[in-house]
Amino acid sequence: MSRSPVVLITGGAGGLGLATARRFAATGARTIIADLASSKPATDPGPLGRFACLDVTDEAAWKRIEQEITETEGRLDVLVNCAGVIEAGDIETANLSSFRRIVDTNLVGTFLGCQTAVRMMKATGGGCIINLSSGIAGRAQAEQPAYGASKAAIENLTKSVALHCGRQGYGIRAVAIQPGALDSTMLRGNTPAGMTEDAFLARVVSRFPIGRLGTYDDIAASIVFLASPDASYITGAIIPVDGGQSI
């Protein structure tokens, strides 16, 4: 690609989005770190790209944002869904509301995320739409049933919207990433009660072939992959970046 690709990654703030963010930048895209206003960085990403404000469960915000692409960029080439939630709680301890906030936003906002991006690729000549997924869409857990209910649609969305471009000719390829477990806050944070976080992430690593966890690098630099032009062939996919867990 002679041009600089457009990139739109949401949750970019920090995490993976923010891996993401400085694996695309080193590759001289020009990228959009969207995010929740709250979580606006201190000082300008610099050659990271630039912030917007972006709440993915809100569909105002995400027209917002595609106009504010279209007039400053004119394209946009790629977008990553990155932004999610995850909450502890199995289906007698779940609440309504947290199961929600997690449908809400790790679904939801991917909906819209591709919807949005569909309508700016297709009149641009096409583009690649990666989401996050996790190994749970596949292999439940009892204490993560909103979760692991949200990414198992989003695996089933990828494909349909992979399905319907591909017969629309619009050039736009959609795959999906089950990152395994990253050694993250996220992860951290739902240690369980009455377990160390040591142990509990040593039984986490236990379930892995590879032998340790995940890192942010790890998963960016499969995203920048399939974004990119040697990953053309590539669409409708569900891709394991796990170690090998899902052996």
The other form holds:
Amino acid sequence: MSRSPVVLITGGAGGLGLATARRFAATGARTIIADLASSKPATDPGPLGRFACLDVTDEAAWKRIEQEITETEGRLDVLVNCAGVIEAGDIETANLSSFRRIVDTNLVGTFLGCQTAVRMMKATGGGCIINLSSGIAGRAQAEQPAYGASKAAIENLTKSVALHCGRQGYGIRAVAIQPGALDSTMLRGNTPAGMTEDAFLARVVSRFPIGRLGTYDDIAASIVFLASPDASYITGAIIPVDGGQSI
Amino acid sequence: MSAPLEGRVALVTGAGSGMGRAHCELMAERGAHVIVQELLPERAQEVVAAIRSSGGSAEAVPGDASNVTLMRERIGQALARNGHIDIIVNNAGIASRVKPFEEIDEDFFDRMLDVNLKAAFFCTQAVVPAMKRARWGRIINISSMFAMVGSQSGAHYTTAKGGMLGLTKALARELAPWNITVNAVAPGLVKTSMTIESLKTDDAFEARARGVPMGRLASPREIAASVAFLASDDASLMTGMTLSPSGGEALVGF
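Target state, the form predicted in complex with the partner chain; input state, the form predicted on its own:
Full complex below, order starting with the chain above.
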């Protein structure tokens, strides 16, 4: 591609978001790392891209970033909806406000992102939307029903967006990635009481045929592939990147 | 283009034309030495010559991919020549003629299962010991969107392609401890000499393309790009999964 693609990554200041920005930057893309103002890195991300404030649950904030990108870049080629939150709480202990926070960031945020991207991309001949689902979207998880439900909904949303954009001839593809458990602070933070972190990680790894946890870079590599012309006929697909966990 | 497959040896079955040829050409372009397995020796040589003339590296292994004894011998020789085979793409396949279920006789069924499933099983068996020794391997099975959403004709074809998904999941679990990943690619309709045999007319292809959400059919190169990605180091966490470049058709069936 002669022109550098413009890539917007929500939750871009987090581990997966930054790894994704790093991968895209290495391919020569112009990346915009969008995140909450409170997550703004102390130092400028420099060659990885520029930082932009975005609360993904705020429709007006999406309108502002749309206008800003249109003015500065003239287009958006790739949106990675990476922003997400998780809170513990089974169906008896979770409360409604926790459920709403999870659904707001994970699902409503992805919905607003898709809407913004479709509006921008259809005007410039196409693009690619990559949503983040989870390995637990299709499985029961007693401890985190709200998170699982939000991720399952993201998968259906992805397919519907893909179908609509395909039928309209917009040249916009939409796919979702299902990461398995990643070696992340989020995972380590789930270590049950009375168990060492190492023992917990070993138990998690035992569920992965590949015998190791995933890394942010594993997921980022798949995101870059799916956004590239190499994936030009892949749309509406849900892609597990999980070391065989979902077999 | 970078060379993410530099130093790798890749065996592609049924590689004399269509998608198989595209897999060979793209992996060669990305640095792999390609073993072109193909029933017809002159076709295999043609693909080898084309790859070499574009600066790539390739050799031919002619013969029937479903002939277990022959393939064990010839793949064994290729292994001895190269020292290692890192990637196998089980692509060999024959098309289903549009046929009602009741008219698929035993010979038809056996031939379909032999080429579209048994060949993959035993060609893979011939390369796995070397992959285990190297503690690195990529097995990529070409299935079909039909295996995901069914089809209205050619139940023997869909049965064989469904078998490829089962084989993929079983081997993904069994071979993971040796760092061998096993994935399936399930394309939608691609216009190749094989599918022309079953669909025959341009009108039939156009009618199918209208049913695809993206409104067009895939090129062999677009399928090859998924295969080349799964063969690369970038896909090292992906195993037991099915990648379907089908323009969204897997969402709606056909």
